[in-house]
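Taking the form predicted on its own, here's one chain by itself in structure tokens.
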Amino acid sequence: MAGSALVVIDIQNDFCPGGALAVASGDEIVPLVNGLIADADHVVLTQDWHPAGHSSFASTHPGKDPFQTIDVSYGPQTLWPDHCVQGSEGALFHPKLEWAKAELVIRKGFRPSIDSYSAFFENDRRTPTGLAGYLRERGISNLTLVGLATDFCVAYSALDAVSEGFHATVRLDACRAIDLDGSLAEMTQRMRRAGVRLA
């Protein structure tokens, strides 16, 4: 039987209530995710890990505000509040996340000029994180994705998982969304169309 893995996306302090880019009720999923981690054969985590002054931060662009969109070399880029800065408290995993069982932590967004939503590729859609190769070498082809946020990092990771030939299931009860201008409905529809299983 093909191997299965749980992919836990960005359950970090800055994405939880009180954080710099808080997802509403983001911390509510932690107990459920902990249960899924305990039951999983293999666990992979992703961690947003930006250098200070990252190009996706609104503060890097004078006169721009968070959640505005600019055009960059790889297309439209949403500007965010400074968040998950390398080594900061906000970049740490939520203190109640029981993540010690993780076999791999993929850090993304560490290149100063490219943002990164997906666990598989940077936002230029060309620079891989190495996750696909790691999973293939381990014989893992079935992925369950959980975490923050449903309509950004979870959805982009699930879409890339399918495009890379993996079977992907998103546990919606173990995710929470930002829902920026209808992004949750749009990304849910995109995942369904791509063949991501929504559970």
Second form
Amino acid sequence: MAGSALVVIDIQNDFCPGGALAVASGDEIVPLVNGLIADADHVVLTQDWHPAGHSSFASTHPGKDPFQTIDVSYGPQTLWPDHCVQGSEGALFHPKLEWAKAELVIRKGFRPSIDSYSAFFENDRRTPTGLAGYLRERGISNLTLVGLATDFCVAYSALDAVSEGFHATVRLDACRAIDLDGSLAEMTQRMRRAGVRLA
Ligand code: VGL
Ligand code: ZN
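Since we've got the form predicted on its own here, give me the form predicted in complex with pyrazine-2-carboxylic acid (VGL) too.
In what comes next, the whole complex appears, and the chain from above leads the way.
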């Protein structure tokens, strides 16, 4: 029988109000996500996990500001404020998130020169995180995705899920967006076109 998993994306302090890359109302989704975790057969979490001086940080590039885009070896890369630094308070899951039953935590963005939005592939689009193989080996083919941010890590994860052959549903009520230059509308349309179910 095909298994199902809830994939909880990046519900970390730095993406919540007061954090370094706060998503508006990011913490509002926590009670709803806790309910979904309680009801899920399997739970996988992702954790954005950057070394200090990561290439996606504006502070690493003299003269550049957060939210500017630069060209790197794999194409355009948005620069961010320093966030989710390995071992920092900001990288921890939100304190109210009830994640104890999670069976796997996928860390991403730990290679100094590659950013990673998707839970499946880093931003070079070829370095796998191992999640697809893990889910396949366990017979899990239906994924429900929730978390932060709708238009970056959730959307890229959902698009890759579908292209890797999984059924993917994004629970938009359990996500919040950054919405940089229309990114929410663009990524919502891309997900819909790719066959991601938006609920
Ligand atoms: C994210 C920007 C940089 C996310 C992570 O979780 O959506 N966005 N790193
Ligand atoms: Zn990041």
